[in-house]
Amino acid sequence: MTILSDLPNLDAVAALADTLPVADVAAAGAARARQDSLTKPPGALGQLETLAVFMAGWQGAERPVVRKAQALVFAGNHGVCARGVNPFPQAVTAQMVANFEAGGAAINQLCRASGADLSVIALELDRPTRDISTAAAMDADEALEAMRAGAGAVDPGADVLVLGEMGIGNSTVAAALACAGFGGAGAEWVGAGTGSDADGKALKAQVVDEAVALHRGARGIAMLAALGGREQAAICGAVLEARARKIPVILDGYICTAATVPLYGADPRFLDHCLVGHVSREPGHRKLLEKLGKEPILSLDMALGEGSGAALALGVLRAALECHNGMATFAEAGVSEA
């Protein structure tokens, strides 16, 4: 059973916000006090300290640990590709899924390096969503079904969840979700994606504007069915299931972050347990992070997707906890405090 198993319809998602667990303030406070007693000037480890305190709050422990990290990559295909918004054919989605499964992609190597168990979930690749510039991508039942697939993929025993995606055309979908959620013109939210030139980006911006205008009445979680894809819906489902189990989440780049905009629109509290692994080279991502109030862990000029930036950030998170748990306090080390 998952948090979404008995949900009657997509509209009922918003009401879950009042039922979900929250961070343990006392544990976070104890972790903060420990950080301030370690053999370093207070705040000297910067964001590493913030990460340790964040993890303490969600694990409810002064000394949080990551024994098991799970990485999930969801893959889907998109009807908007019929508009020519991507330089690669949709067949590449399935080909890349096969590459993931064979261990040949960047995410496979990064998960091995960071110590994450990777699973790849392909979502009806032979049945793309509908073209968002002419119709809703999915009906409400289809969106909820994909959300349930995401929720069902979460390992209840994980200490942290790394999320990523794959789907030809989904940078256009990400731009549409961001634009619908926070306003502006499509040109402010689109980027090169997998290699679009200036004309390609102009076409993407036009398609985003058309899609957002067509579905301007869709707000909150309804945006997911109107403008999203199956992998975006699965990401939302995984985020909710992780929250129900107090598992912190590391989101990947622009597409993965944009997938959560419908959750944020329904209730910003849905993303309280989410970190963002890196800021993408896609120009809309930094703007989106500002709107969401999220600070990325890394900035490495990456724009690959697959969960690659989130997997790298997991290594930083592990390092933060090693310092938090392993460093001596001033009293233990016999070092004088100022």
Given for the second form:
Protein chains: 2
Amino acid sequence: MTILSDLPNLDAVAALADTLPVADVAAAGAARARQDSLTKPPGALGQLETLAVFMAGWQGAERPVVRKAQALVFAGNHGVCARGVNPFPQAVTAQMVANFEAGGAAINQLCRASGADLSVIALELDRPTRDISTAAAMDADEALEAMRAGAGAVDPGADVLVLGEMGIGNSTVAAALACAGFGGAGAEWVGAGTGSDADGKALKAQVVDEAVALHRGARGIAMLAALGGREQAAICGAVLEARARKIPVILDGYICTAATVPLYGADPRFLDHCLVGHVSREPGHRKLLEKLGKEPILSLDMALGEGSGAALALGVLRAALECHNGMATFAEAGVSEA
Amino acid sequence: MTILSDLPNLDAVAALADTLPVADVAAAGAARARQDSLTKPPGALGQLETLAVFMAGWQGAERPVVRKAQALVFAGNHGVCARGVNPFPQAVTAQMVANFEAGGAAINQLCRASGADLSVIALELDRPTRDISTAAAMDADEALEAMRAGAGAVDPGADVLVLGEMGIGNSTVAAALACAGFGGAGAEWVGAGTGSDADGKALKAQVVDEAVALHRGARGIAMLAALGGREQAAICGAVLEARARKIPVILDGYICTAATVPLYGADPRFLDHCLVGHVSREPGHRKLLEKLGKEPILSLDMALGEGSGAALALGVLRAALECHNGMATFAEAGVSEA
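Okay, that is the form predicted alone; can I get the form predicted in complex with another copy of the chain now?
In what comes next, the whole complex appears, and the chain from above leads the way.
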């Protein structure tokens, strides 16, 4: 049973916002007080302090821990590839899924380094979504089905959830979602993706403009079916299921973050439990993070997807909790205060 | 025996620049070629790729590894505290050294998280340097002695060296070194440090201006004795010894980076093997990194010192090498190229 199991239809997602658990203010406050008692000038650990307090709120504990970290990578294929938006052949999606399963991709190494259990969920790769520049990518039932796949993949025992994606063509889908959600021209939201040149980026911008114009009536969660893909829908489902279980989420880069725009459009509270692991080299990502009010943990000029930036950020989150839980207070250490 | 054991005097440091080993261009080139063959778009791992290639050059191996990481934290006391530049009492330096030794500080948790062996070297804490606004902090022999302590602490078997510092008052010393090295007014180089308010920062700026004017004739390595402290000199010694052994270094924040300004002034090549773990919240640090041509690995609004940002960055470096060594190539994984 997931939060989506009994949902009658896609339109019913928005109303879930009023039913979701929220962060424990008392636990977060206790964690903030603990931070201020530790042997360092107040605030000197910067974002590490913010991360520890954030985790305390969602875990409802002054001293939150990450015993089990889950990483989920969702893969899908996209009809918009018919427009030639990506230099790689669409077969690469399945080839990379095989690479994930064989342990040869970046995300495998990064999950091992940061101690995350990785699962890869391929979503009907032989049945791409429809071309968003000429039709809705999915109908509402298809989108809900992919959301349910995402929700069902969440380990209820996880203390934190790392999300990532793979899908040739999906940086165009990301730009379309961001553009539809926050306005502006397609050219403001597209980037090189896996390696488009100037002509390729111009084509992506044109395709995004066409798609956004065609689906301008699809707001909120309806935008997910109109402009998204199965891996975007699965990410939304996993974000919702994690929220229902008070599991904090680390989103990855541009594509993963843009996947949540329909949720944000339906209700910004849907993303309250989401961190963003890094800011991507894709120029649209920083702009999107500003719109969403999210501060990235890392900024390493990465643009790979797969959850790579989120998995790397998990290491920083773990270090933040080590400091929070392991440091001595001024009183314990006998250190004089200012 | 260290690189400094037979050095006749402090002035002789500069000439070492012509004797130092340099990075292995062939190994770095092989690592770059390997990166371009891995299953990702070229460059998609951003700074992780740069870090792997950097390590390959210094280790002289296409696939560099970090088996042993050493962290050294040097502590010293500063006569300039007589000017009231720090809200904490000077006794905190020794108290924090005890906290490091007891395992209660941030650096202890961060070294455990990133797998570094931590040693703390307290340098004559009961004998502070002289007040830099009225005299040279150390004479040349004292500075060389502290450099030798730093060089002697380096583990020849380390694959990477994390450097940090502790010393009440040393953010003023850092600002003085940066200001003397790169010009401008003291106000452009001082920050809140451990918690100075606006008046405290104005006082720090004035003290820096006085000290820099007093010692304007001390250039290059002589600046270290005039304006530095024992932990700054020890950092310089450790940087030199690491270089002689081709051990890459991760510098920490503002104070640790500013400690190397006299080396940079003597010869910029002295810092070729140095990474910078993070950019500090101290406003002078970003400016200093621009002057030194160094790109920080992390930017987490931290301002603690102790090597905390460098130890955290070690985790990113390890992850970079995991990707570099563990990922499959396009050919190995049977993934189509663009």
